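Next comes just one chain, in structure tokens: the form predicted on its own.
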Amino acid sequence: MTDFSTQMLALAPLLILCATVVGVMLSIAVHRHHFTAATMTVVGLNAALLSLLGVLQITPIQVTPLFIIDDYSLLFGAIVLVASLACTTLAHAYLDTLPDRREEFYILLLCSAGGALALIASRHFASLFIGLELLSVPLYGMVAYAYRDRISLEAGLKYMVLSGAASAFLLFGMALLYAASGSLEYAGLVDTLAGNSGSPWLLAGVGMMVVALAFKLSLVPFHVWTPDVYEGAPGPVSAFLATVSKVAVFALLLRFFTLAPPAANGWLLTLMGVIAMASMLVGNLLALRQRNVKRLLGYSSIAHLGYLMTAIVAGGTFSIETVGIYLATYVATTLGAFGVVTLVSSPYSGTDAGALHHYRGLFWRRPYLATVFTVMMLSLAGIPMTAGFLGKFYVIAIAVQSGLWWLVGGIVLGSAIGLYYYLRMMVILFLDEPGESRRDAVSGWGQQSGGIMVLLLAAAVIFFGIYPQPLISLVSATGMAGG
């Protein structure tokens, strides 16, 4: 096999997604058909996922100066593709009730997923910026896709403006790092600045990049957009934001901090620890006051990313395993939670079923759906025998191993606060049915693709909570190639 063909094989998942985008566009040009567009998207995502098995045989491999395809990028790429498949499945039933053109949604989703794959494999500032923008720009349209609903349009505009400001910070930080090192590659930072980690230009550049990426991850104090955007976005888009977007950006952040020693400056790592602690506490405390499920899940995601930041502050090879396991369990749980919200919302036009009273007595109407939601809340709370417990255990273990006792205290305190509002959400499901307005999933929801998916996610959350060894073995075999 020639070098060219090997590199094309390494890029196969991304190339397949690009070909699927073109195919969906052509199908729309010929004849608009919602089912056809959704089916082509699912086929393309599955083909990209299967192609990872072929890529696994040739890793690690550098593809141009821009990308490094290794086991690390394949692991997180697989998580992104699975999450994108789940969001596509949810979107098909959800968009059937939308009184507008629906097919373009799948083009936006595929483009954003492609940006996520590029971001995860990035080893150069050019590919970092292109991947991040390809991930983010389609999301502006996806968030505002139900634009006839004012809250959705407002969420899309808010996300676009603030995301543009974050991109400006990112570019300015890259410019400062280039001025200090003369290189746009992560490896260039290693070679040029190994003995100059205290350079003010370097610290300013890394700090501005951290600001931009912290916005994408909804870390405190760059979190203010999160609850509004989660509430206003259509249910499948909120799920995509909470999973695909977070996985891609966090995988990039971990690679950058692992491969670039200048980022390991003690003062900067302390700042990252403070951001992690603030995210744990602020996210959980603000969630206590929420009466909207989507806003509550938004604040919950802030807290969970705060927990995960502990792995970056701790550093070391164990951090890759910790992040892989935590993100895998977090993605499965979050998709299940937003999946229930989407199934309850999809038969209705207008605003999603977000208010807590919409779910009052859901167990007595849809017992299996309420059981799925209960499992997801228990997993988010980190209760034993759920996958969420495994992720929480790994985060605490790496913090203890590194002697970060103050962050251990933050994780324990944040988890205790979170337990209250997760249990409150569960109790609402089992209360008497209200006299006020409520929402309900359609009859036969368990026979629909979205219903089958959330049932499988619930089963996976319980399975890996009881028997986590397959997931641990898979993630522990993952390594990161040098820059």
Contents of the next structure:
Amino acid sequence: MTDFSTQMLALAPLLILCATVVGVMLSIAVHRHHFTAATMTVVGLNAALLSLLGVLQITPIQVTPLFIIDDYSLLFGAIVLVASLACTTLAHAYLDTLPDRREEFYILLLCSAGGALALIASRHFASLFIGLELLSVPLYGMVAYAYRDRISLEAGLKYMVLSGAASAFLLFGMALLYAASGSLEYAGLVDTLAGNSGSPWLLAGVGMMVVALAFKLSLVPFHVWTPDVYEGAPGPVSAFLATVSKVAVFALLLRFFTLAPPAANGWLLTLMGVIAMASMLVGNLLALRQRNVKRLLGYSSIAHLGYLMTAIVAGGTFSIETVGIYLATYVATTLGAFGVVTLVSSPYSGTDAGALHHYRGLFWRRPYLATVFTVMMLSLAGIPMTAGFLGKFYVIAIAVQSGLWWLVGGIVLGSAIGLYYYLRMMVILFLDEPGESRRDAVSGWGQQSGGIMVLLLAAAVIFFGIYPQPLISLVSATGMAGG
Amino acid sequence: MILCWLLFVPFIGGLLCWQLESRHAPAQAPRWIALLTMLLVVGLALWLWLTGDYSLAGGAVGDAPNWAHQIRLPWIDRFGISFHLALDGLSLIMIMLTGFLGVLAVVCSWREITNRIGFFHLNLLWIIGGVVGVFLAVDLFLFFFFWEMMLVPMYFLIALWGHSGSKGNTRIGAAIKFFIYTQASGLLMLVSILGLVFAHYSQTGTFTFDYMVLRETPLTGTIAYVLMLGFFIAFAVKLPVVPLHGWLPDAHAQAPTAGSVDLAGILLKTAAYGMLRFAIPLFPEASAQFAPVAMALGLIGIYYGALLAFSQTDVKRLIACSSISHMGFVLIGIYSGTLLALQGVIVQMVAHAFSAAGLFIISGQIYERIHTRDMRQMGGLFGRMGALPGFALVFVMASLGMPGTGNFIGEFLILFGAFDTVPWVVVAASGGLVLAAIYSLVLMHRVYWGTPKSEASLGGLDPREYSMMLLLLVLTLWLGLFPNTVLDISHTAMTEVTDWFAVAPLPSR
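Structure of the form predicted together with its partner chain (previous: the form predicted on its own):
Below is the whole assembly, all chains and molecules, this chain first.
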């Protein structure tokens, strides 16, 4: 066991986030000021991001039985922090005209990001549960933040009820596993699972956990909430939901199955394959008929997580690299896409500009913004020259390597279906018949922090699409520490 | 280094066109920039042709091919992917063709495209850039990269500047159909590429996407066959081979003239190039096994395309369907595996590019004058359009394979070369020539002869149109009279392909 100060250093990113939460709370108590709160949040997130560099010197290190800080958790932690930062910049422009308290939003966002960090580093059921709840509970508030809008409130309630049910599943599953193995650590399950893998209680336990996590990842058949919540939530929150919460939960899922490999055996593995397949196909098929960008992106995220589940089914060391690359590219792309939607809807003035006709001819009004959106759509569709292609390349590679031919077929089929709606969305930007009601980004959007962030994301998506070696080197060097 | 210039010039030119539009430059500036860019590409290609020696004797099978130029830079080390461009006779012919048709595409849209000129030329030039990349890449990843990349600008070209078709066929629908067909089949190719790479990895423990290394990979029969099918399907969609041709008539009919010229002239040829360059050398045995099926598909294509062409009422759809028929000959030539037939394939590809481009440009010019592509509304155009019907007659004759035109040389060499190995296929394919004559003459008759709808003159060709037509005509005739110009360049490359076929144990025929 390393000494206390080293352990605290290892937890520094999390601690900095918590301190920022307290700081923002106090500043609101003293003087309520939107810009101050946002700035403090940005500073806190950046400090946490910087502290990762310091932590990198001492990895891997186990901090109490609850957490393991290794390169793996730092990589995904960095993705989460960058995504939170992006959502903060978007939120600042978006919330400016909200006729309510605006500052508390940042507290919720920071709490949620902290939960994500905890979840990624967890190696124990207790930290898993705490992390997951800390991630989800603030999200209820964030989704319903524009509660004067009916659909935002409705989305918040819907998410809360269903998320609560999922948490119950998770707890029940953990309880069953604990009853059978007497251990709350993932690695402690290995012997019990390997010994009597056929035990119905164990399988039920793992199965229930998978159900709960699949709900958070909105995998089919636990996806029904996704489009409604994505549509109802304010733009920056949809972005947060689609990136931070997905990354954290997926990182946890991969760690769980890597540390306790026997958990994923037999029919459970087949079941996850079926879930992956169903998500790819159902997500893409349902997206076809959507008339709302945010719903469309919601369905598209279902499909993308389905592709990524292939890595879990395949397992092995290559899966960490695949998941790392895929999530990094997916996060950049999704943030960009939601970023454009948010910029078009900013500052807040009622329901977000989700309908497709708002985007008609955007290219001729806001050429660079539309170019960014085009790049993001191409990246989601996985066309070369964008980072999304790299992710798709990895997923197909791992599926081919493991001989999962039916999943390969699913990816190819799903991508082909997906093209239809990405392309339709894309071409709408370039049509030039006037729509009835137009909403537009403010004219100086490119000088705002949100605008700069979106432009940078587009540049990154193209850069890593053309020259991915730096990203690959970074991710492939990332190892997960053993139990 | 010159290969990099060849590749990047169109991309840079395209960006320049786009930027010039949004600044307050003269409205015609993007056109001139695009024209200069394409002329530069042609110039570079011609320079390569004049200074290089492409008639080096081919080495034994397995030797490094005689790349006239190559450049190799590390790109993605993790998977052994390199930025590897190389040029031999085959690529050079294709690139010259690409550059030349690129010039035509720019010139023929001079008056047709009036809105968003800069963005149009961005897309046009990026298609050219992607195609040049396809013809130069010898790293499979890089090849796939360009193969997929060129679809996006083509999609925009059809979706944004296309014509809305008849019977509720929208241009966006056609564009999406085109994209989905080609992209989905492209993913199958990606799966095959990865299968091949992992097969190589499991034997040697190193990742590589290099064509030269991968083609040495020993594969068991079934795996090779399946992987070969992945490549074949991707190329078959683009060629197109008949059950997979659904996108082609729509895409051609709805595309603007420049798009049709590029599609028929170059994009279809990337498929034949892919078969010659990748599908056969990477999987010689499997390809030899598959050859009878491929040739049968080619035969079906010849007849089906011709029948389809016959029943069209839309001029551009008719020409598009005739492409299906012509590409059937190319498919038979490729899989017959004799040097003569392969040389014929090259000539046929170049000649078809010229004649199809000519016919598409002419239908574009007719459309500009009478605003329809429906042949039922035409008739009696001869004498009302200056020299245009005369040129049309020449290209129609070329398309039906009249001696003296390049198309005749191509078809003749293919049939003659394949006769040794597959006489019955050749006999059956020759019947297709009759059908070609029928639909070509029907096209001529319906459009230019018959009772005129009115006597008013529709205006002759202006110097721009006239010089385009004249250039194409000269080239078609040149190819028909001096085919050696092309045959000499491609001889070595084709000999290599023949050698690959020859090492494969041929199934009994």
